[in-house]
Amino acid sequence: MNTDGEPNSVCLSDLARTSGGWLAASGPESDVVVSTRIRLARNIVGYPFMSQASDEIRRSLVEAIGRAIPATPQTSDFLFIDVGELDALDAQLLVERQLISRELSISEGPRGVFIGRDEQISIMVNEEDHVRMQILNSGLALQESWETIDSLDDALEEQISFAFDEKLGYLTACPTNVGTGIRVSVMLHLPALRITREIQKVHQAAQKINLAVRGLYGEGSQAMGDFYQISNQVTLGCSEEELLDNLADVLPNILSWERRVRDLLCRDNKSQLEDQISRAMGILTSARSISSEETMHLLSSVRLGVNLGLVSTVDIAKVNELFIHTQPSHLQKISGGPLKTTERNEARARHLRDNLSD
């Protein structure tokens, strides 16, 4: 149940037909930067780490955090979704929505997530750590995101005591998160660097300065639709400001690199690029059956085309939305129930035609 007393299924059916604010392409540098996310890992004093927590302890944690969230002004109106009660389809929808991690969706025992009504903030309970709070903003918004999540962290700590050591910092289940417990992640759309096979240089450059380059859904995921997440790898020994500054120093170079390569493609291979984008639009607006993987690839070309002024019939916000709404769980919720693979492919093609044909 959520905090309004409504069944989770009702809440999630409504959610599947809307778009989170991070998809609006309203933030700075949104031609390349899709979103900025900052996640904080926290554990509560007096409770063992999750690997040693029984179901009874996990349930007690959900209750303790469930009392703190409504008592905190910034989160008093958040919806609670009991992930342990969800079926696989609904849990995966929250993963596709970037509101929970894959780990929370497939783990066992009492667990859940609190979600802000604008989906800017979500707070996972009983993932790898007791609390994983995150903020997700459109475009490149490092400082704004940090100020918001830092304020929330302080407010929650007035309600519950987080495990903290004067020497080590915040104590977390994974050693790489000890210290600040922060993971700063920026999602980039880098089709030009992928087309020219220069994306590997981004991986190599990031690794040299302790940054990780991951796919659309973070650790262990592939770069679908030319989306790449760049984030810090360690937190111990660095302040939050140092980690933010590190990313802030690197990102402008990647952004200018991507834009420079886009300009070169337009100058030296414009006909080929226009053909690729036109074919992508043609397939998306006429196909009767299409896979999720092909959709991501083609939408990436369309998004590039919109940013280069080669596509004028759709905007970036709509393309961003289609990246999410054509994922398997969203598609099935929009369609009203479970679908077989062939039915999903047909429903996906129909959804794309309905949203792009005009």
Given for the second form:
Amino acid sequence: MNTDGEPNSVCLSDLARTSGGWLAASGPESDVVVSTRIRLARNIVGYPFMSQASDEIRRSLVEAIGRAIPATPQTSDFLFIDVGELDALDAQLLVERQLISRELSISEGPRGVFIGRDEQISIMVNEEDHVRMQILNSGLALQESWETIDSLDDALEEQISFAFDEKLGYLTACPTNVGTGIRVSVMLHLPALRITREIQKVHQAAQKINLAVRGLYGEGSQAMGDFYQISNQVTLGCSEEELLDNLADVLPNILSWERRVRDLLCRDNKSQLEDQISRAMGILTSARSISSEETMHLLSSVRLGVNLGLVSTVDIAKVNELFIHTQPSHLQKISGGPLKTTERNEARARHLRDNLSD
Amino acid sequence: MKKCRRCAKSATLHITEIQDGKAVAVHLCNSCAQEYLDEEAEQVSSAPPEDVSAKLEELMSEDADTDTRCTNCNISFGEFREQGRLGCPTCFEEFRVDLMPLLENIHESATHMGKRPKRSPAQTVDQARLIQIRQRLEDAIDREDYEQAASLRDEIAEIEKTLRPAIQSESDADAAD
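Let's see the other form, the form predicted in complex with the partner chain, since the form predicted on its own is already up.
Below is the whole assembly, all chains and molecules, this chain first.
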């Protein structure tokens, strides 16, 4: 475990130049499914929840978990990042990277995150619950992700006792997480369903079976770049396997729906579609200043173009990476320091030109 | 130039819709397009995706005895309703009467069906006592009563020892070998 401030900053600038494994587009169905994420909420026996936890208690929680993680085989080489010590830019980098939540980045008091070397697993300490462990994989990988996080949960439980009630299951600060404490989120890229406004039907269909549809960065965020997260809402009354099955049943329908509409657009509106994608590529490879919002919007068209074989100069992994590397904090880290909005827009345009031109 | 589908003006906006499994281009003039988009927006807002947190807020506004306090962490039911977060695991016991309907409403069930710890969970009585002693420890530190703080720390260590998973003591034994 590394609790030093100095090596953290080195590690964070490395992070900004690389991309997490979940962006590799190497997983199944990666033309539509960007990533699969599962998180478990747990609290440690004998401590109050966060709302009643003083800094002293929060500190001893960080210590208790800090002892358990190096002693657990799966997490023995995890890196600890003291989020309370990070400046805003570094904390935001971890948010953009999906390694921590926005809530953890802006909250107060002793808190942190343990991160696996390949960024597949991260364990937040003192977020809404004492422990929030998550696994993030490329593509559609429900079963595999569950098996890994389930065995990590078991292994951690050999080191620390989690608050558990025979009838209510794992006890969490918010009643919406009680029971399994699980949230399974699959991130989808659905440009064709958005262009044709079919996406509304996805919302309605998902709602009927208790699934939520959210934007890129979860609750309350908009569907930037045509990315949608589909996740379970209910955590009590059905097993983890049932929840996974529920998602596994509905996802193929959404995937084939998106693909069908992509084909239709190609067949009936090819020239319009080609025009849109070529224009997007044109702006991205020649703009001198560009906002993050416009970038997301245009990259979405390029991603669609690559999947339809209309763009061949980049691959999906590169486009995925550009979505993250053009976010404000990554961009500033890559450029070597804080930038004002106008400077950021210029740096973003430069980064896109450098990475998308032949 | 194409004519607007709704009036005779020239179309300036082209929208692709799916109709009977076919992509159909809808051509509209500026003012009809605005109407079209407003209709769409209305459809969207009339069926907002229901979110658990929204549901929780709605349920929280219902009547309940807001002055009841958790004897363990001292949070009141009113405070819980305000912030939407409970204070400690014992709150589930203390606020059971008001919480159970809430849980059933959110999850349509109040019985855990998922995984459980491999070993039997720690004694709830000890769990609650630990939280109380930790609070007394803080009071003692605030009062700078270090003698009491030290004895409370010992007490915590004692309980923690009994709560520690069996496996841990085995590996401790290994390390001692």
